[in-house]
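To begin, one chain is listed below as structure tokens, in the form predicted alone.
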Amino acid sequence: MKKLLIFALLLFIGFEILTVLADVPFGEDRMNVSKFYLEKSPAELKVANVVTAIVVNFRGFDTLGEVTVLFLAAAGIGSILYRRRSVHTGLNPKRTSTEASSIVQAGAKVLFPLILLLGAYVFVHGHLTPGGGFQGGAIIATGFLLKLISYRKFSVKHSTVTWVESLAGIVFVVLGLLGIVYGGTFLENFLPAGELNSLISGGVIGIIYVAVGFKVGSELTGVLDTLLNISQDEETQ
């Protein structure tokens, strides 16, 4: 039985295959996929970063799948790595060796904020300028990673981290349901395009870059705390 379902699966995936190849207009002309998304992007969408355009909006299921991937990664490692970490005192057993020098606490203390105003700055503008919610929630998270190497005492509570990261998920889901409310299709830019080059243009592309980034950031630093918090005898076993 078993096998015949298996049989049965192929058929059906094979057939769909042949179905879709059948409508592609192999000899025929085809439509210039760059040249549509070269003058969507600015004409219809106002956003200048055209990568943008097409990661969050046009190909924006696909974002959401990459999203998730990170998601189910991170659960992964935290999954794992749980059994082995230490036990929370205030003070990370792995970092007790060795203490960062005051020049690096100093310096960690000018930085951090810097960083973290970087990171936000290259998501909330990824639909004007290079960059977006990946970059600028790697960016945020290397400020927390400066932090918890710097400090023994600095802990990230996951509890936070946890929510911030469901939240963005379930912003980024919502938009989508609503694209299919007011426009029909899932991740739709329902909302007034605005004015090319402005901050306040693209629709909802700006908001999801946002969330975007807060996910991210919230997912790699929550990997990070849990990497440094692993209990220094359990690493040498």
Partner chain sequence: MIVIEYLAYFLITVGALFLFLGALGIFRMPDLYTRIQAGTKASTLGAMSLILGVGLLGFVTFTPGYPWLIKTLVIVIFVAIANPLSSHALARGAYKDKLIPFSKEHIDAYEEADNNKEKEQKEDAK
Second form
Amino acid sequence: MKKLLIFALLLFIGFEILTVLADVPFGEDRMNVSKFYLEKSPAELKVANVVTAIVVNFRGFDTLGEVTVLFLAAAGIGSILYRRRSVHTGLNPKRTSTEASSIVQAGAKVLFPLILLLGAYVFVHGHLTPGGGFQGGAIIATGFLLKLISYRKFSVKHSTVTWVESLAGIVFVVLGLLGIVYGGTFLENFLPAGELNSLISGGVIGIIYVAVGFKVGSELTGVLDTLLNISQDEETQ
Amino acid sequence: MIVIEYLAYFLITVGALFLFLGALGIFRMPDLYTRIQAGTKASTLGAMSLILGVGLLGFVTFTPGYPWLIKTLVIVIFVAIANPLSSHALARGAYKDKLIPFSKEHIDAYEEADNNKEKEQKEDAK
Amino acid sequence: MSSTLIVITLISLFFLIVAGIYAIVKKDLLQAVIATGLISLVLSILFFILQAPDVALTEAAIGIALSTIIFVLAIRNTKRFED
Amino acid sequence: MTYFFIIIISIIALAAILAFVRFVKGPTAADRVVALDTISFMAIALMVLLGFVLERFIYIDVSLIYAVLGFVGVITIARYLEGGI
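Could you switch over to the form predicted in complex with its partner chain, since the one displayed so far is the form predicted alone?
Next comes the full complex, and the chain you just saw is listed first.
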């Protein structure tokens, strides 16, 4: 009886889905939204990278949600692991048990500013080349990680990380609210658009991507620092 | 210009051959350390010369050629720093992980150097 | 030229499938993480060939460095054995 | 010119297959990391080559990111094997 009921239900659902699908026309061009994006982003917003225009301007509210999700994840990791870390009373928490070899240290010293520069390049040029705030932030966090695993004495101040992160989030939200004041909708582009394919173009898009880059970079750096600071002898207890 | 173009083709060919030789070394060598040395040296030279060759070719082919050349030069510099560094760290990590080198005469110069250093430190303490 | 791209795509897909099976089957967690790194490398090449440089860059930045590192840090805080 | 690039790309693909065989066979974790490192440098070279062939200037940003970040993962695994972190 039960199996028969399930079968009848499945048959009904399948019939309904088929009748809905029968109304969908085949072989017609239905992609009106993407056409709108492709036409509008170089012409009005003056942004060469259409993906950036969609992520930051047309779907900017979703990006704010994504940044918030990332912030919640970082806060969750911090709240779980922070208690274990605070057991240590010493100023220098026991992050690494041995020092890295001097070749790795010298390489880290040379490459650390270059990696930070590359991350800044990726998020400053977010509207011209592939990439943007998230990728640039991940690159910056990787640079900090290289320094963290090479040097025992190098440490990241958590107060600085929190300040940078909060300021970047505030800049994002304030720019969105200014869009309401000047243009009528959230994240409306109220600055002059500039010229296509130049660095200062696209209005607020570049500024928002710089803010997102700082926010993601500081959050991921905080997560990696928290993960590294759990000492090994504490685990064995 | 034509000289640069032929030089670029030569560099690309050399780079591809060295990449292949590096992969062959990784495939054929008997233990980890020999594999690391085959992979690092051959594939660093191969990748560097191939990328430099493509950069020179782009410099000749495209009309504003210099941005292409500069970007490929940056990649070449990064490859030249990064690949030896990571291979060194990997070999050291594997040695500290007690991976035995493949050799018929068990000569371990690294251990001897460590022992000598310890002896010197003890003598200094005395 | 397009046939060459198809051949590269097929080789990449083969790598992807073998590395994926390897990452699931292997008992040693560190080697599974290395296989995950190879998966993200191959995926990045595939996105590159499909002309989606944004996605390829994201996969490169997140996949090969950050997620591998976070997995390694998680393994460090648990136990690992080699079979 | 096109045939030249086809030959070069096939040589790189053959090399990648050889390194992948070592990745599957390699007895220890470190062997697999070496194979992964070599394959990633081949991927960098292949991306630059494809960026030139497809005439897309901005595509080589991806290989730039790979050249910088690929080695940080390898160093982390090496430091873990060493017992450092």
